[in-house]
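Next comes just one chain, in structure tokens: the form predicted alone.
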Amino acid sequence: MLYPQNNRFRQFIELSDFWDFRFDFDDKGLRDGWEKGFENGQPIAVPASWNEQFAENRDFLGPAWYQTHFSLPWGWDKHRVLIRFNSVNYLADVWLNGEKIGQHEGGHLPFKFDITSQIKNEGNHLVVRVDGNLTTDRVPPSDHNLLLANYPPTNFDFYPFCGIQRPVLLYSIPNEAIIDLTINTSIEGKTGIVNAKVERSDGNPVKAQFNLTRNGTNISTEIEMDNRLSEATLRVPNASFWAPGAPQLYDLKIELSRNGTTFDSYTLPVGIRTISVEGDKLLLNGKPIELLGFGRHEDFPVIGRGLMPAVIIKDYSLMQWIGANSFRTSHYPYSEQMMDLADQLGILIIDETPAVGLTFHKTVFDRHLELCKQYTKELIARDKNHPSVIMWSLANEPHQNINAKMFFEQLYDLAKKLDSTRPITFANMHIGEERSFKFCDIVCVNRYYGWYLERAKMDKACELLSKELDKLYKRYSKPIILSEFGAGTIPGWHANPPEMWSEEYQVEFLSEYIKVANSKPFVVGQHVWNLCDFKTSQHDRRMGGINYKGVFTRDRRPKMAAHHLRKLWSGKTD
């Protein structure tokens, strides 16, 4: 799914603004015809989660209704017009001028509708009903057996923010248009090879011009296209390869023309790089790479999971300051703006679907599998062209039963069919036999010895961790990433000797885990949980509804552990 852009042939505008909003406490909106418009609403900021914008009803998860009005920009009436929602959590129903234009299930991934036949030049009325309720048959699900006993009853440890959380875009494209691009790159010596597959909205004969440029380098080719799918290959002598510390990007511009007249173009940043697994190594451009970084959340006061560009900049600056080169999009896909900046800054990403809290219970197995296949398709379609994305993660901490192996076999095969160029993993919390590691190219484990198990006993915790890592490698012979490890830490709480919840204990915990990881040549990554403290449901072990495992606070102030990691990873002290 190509992100809208502005050029001679394409335009887009954001519908970000104050919309009209109304909670539907009695779920009467559909019965009372709110899709045609509703009264007694209140202003709400879009994009942003609704949960922290108002003084009351924070934990109401829906349904709720949005509406706004807009006019068609001048000149768009001769083009195809579409509307794109970058993220609505969880279930969205959309009406334009009183007519239903579609529905989408699942947050954090974009969806679009062609509204050419429904739109008017002026006075368009857009209505969106959002249902963020947690149920066992949704993904992520509610707590199936109320084992966690938290409120709201999530089956995962972060807050279930709801609403229109990323921009809504109105955009136009030519009637004959490029609708998708798939870029694959490879390396032969010093030569970079860029393969570009183009999908068009029709198969009428056209010429396609491909131009790849960077700092005076200009590689071009032209092909005749007489069907909807075509491809071209460009070879770049003495290419500049993309990598952390040297995120070299080329601009690939594709133009369609007929009889000498250009009628569509699209420009995409391209990073020439390879990623592969060989033995116990993860290779970037044929050289071993070690991932140093974090799990994190899209979470900030007031906006919840809403897009705020300044927070993206802040988080990248914190990661760069500390010496991190990577992160996992735990536990859902992040904004496309976050991904774009990773390309520019040279940050490596393990890109994760929203499949967190899976139970494989027989009553929901088929439904969860259907949704996870949808999410996998949507994620790869959205992020396949980002050089920063080096791995697909199919789930986080799935519960284990006999059905899990069959579940992940199908997801793994689907992901490999859609993209054979990247390794596949999922983040595991299950200690003991893991039936699904067969369907991973890299083993990711989330471990909390010394916190949830063997509490405060760091010597015992490290002994268990070391033995388990050795056992996992011996059994699966695959590289391992410590995809989560961390300790809850109240900012400003100190103890000597270190004890749980103190800043000193967090420093000790992370230091000892990193020593173990560094002693294992097959451990190719260490991702601390978490970059920043984040909002959760209410629970007796989550004071104030906050998970305090961040090395920065929720408002991005450093704890002692942040300074210590900076010393370990970058060799710098303040």
Contents of the next structure:
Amino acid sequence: MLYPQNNRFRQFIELSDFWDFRFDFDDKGLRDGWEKGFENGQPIAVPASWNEQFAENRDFLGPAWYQTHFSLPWGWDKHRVLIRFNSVNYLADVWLNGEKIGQHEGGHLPFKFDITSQIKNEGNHLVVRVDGNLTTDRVPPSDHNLLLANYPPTNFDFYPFCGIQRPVLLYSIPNEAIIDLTINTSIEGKTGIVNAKVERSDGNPVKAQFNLTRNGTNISTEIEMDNRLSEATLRVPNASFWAPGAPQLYDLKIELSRNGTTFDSYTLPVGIRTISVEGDKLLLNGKPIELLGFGRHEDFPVIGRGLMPAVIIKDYSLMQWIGANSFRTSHYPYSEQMMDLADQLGILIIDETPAVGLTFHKTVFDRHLELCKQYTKELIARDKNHPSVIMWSLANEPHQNINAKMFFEQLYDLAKKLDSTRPITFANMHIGEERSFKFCDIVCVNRYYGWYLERAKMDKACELLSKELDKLYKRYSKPIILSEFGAGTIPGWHANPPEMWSEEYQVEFLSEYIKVANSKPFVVGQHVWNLCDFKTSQHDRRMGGINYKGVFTRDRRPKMAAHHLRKLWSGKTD
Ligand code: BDP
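Could you present the same protein in the form predicted together with beta-D-glucopyranuronic acid, rather than the form predicted alone shown above?
After this comes the whole thing, all chains and molecules, with the earlier chain placed first.
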């Protein structure tokens, strides 16, 4: 799914602004015709979660209604016009000028509607009903078995922020247009090979010009297309390959023309790189790579899970300062802006779907599988062209259950069919061995010995961790990533000898885990939980509704562990 862009043939504007907003406490909006417009609203910032914007109603998860008005930009009346929502949590119903234009279920992933036939030149009225409620038949689900018994009752450990959390874009494309591109790259010696598959809105005959450029290099080819789907391959001698530390990007520009007149064009950054699993190694461009980094959250005071460009910059800067080269989009897809920057900065990403808290109960199995398949398709469609994305994670911590195997077999097959070039994984919960590791190319384990188990006993914790890793490798012969390990730490709380919740304990905990990881050649990644403290539901284990496992605070100040990790990962102390 291509991101809208501005060029001679395409244009987009963001409808980011203060919109009009109303909570629908009695769920009467649909009955009372609010889709035609509602009264007594209050201003709200879009994009941003609604939860922390007001003095009241933080934990009300919906439904709530948004409305705004806009005019069509000059010159768009001759073109196709679409509206794209980059992320609405969780269920969105959309009306334009009183007419329903569609619905989308699931947050964190974009959806779009063609509104060419509904749009007016002036005075367009857009209404969105958002339901962020957690229920058992949604993914992520509400607390199914009271495992956490938290409030709001989630089956996962982060705050269920809701609303229009990423930009809403209005965009125009030509009537005959490039609809999608799929880029695959490979390497032969010093030559980079770029294969570009093009999907068009129709199959009319056209000429397609492909130009791949970077620093004065220009590789081009022209082909005739007479199908909706066509492809071209470009070979780049002495190519600059994409890798952390050298994130070399080419621009691939595709232009469509007929009878000498160009009528559409799209430009995409392309990184030439390969990723594969061989034996106990993860290989980037044919060479073993070790992932050092974090699990993270899109989370910041007031704005919640809303797009926050400055925080994205800050977090990348912190990761680079500390010597990290990677992170996992725990536990849902992050903004497209975050992915674009990872391509530019050379950061590796384990890209996770929003499938967290899965239980596989008979009553919800089919519904959850259907939603997870939808999310997997939407995620791969959105992120398949990012060189930074090196792995798909199909879920976080599914509950171990006999039915999980059937579930993951189907999801794995689907993901492989959609993208055979990237390894697939999911992150496994501490409480036991996963029956579905068979359906992973790399085994990801979240482990908390020394925190939730063997509390405060780091010696015993490391012994168990080490034994378990050996056992897992012996059984599955796949590389392993420690995809989470961490200790709750109150900033400024000290103890000697180290005690749980103290900064010293976090330092000890992370150091000991890293020692174990470094001692096992088959452990190819260490992702600390978490980059920063983050908001979660209220619970007796979560003081103030905050998970304190960050090595930075929620406002991005370093704890002792941040300095320590920097020393371990980058050798720097200044
Ligand atoms: C893991 C989860 C993560 C939690 C973490 C924790 O994957 O979402 O925040 O534990 O307990 O089980 O801090």
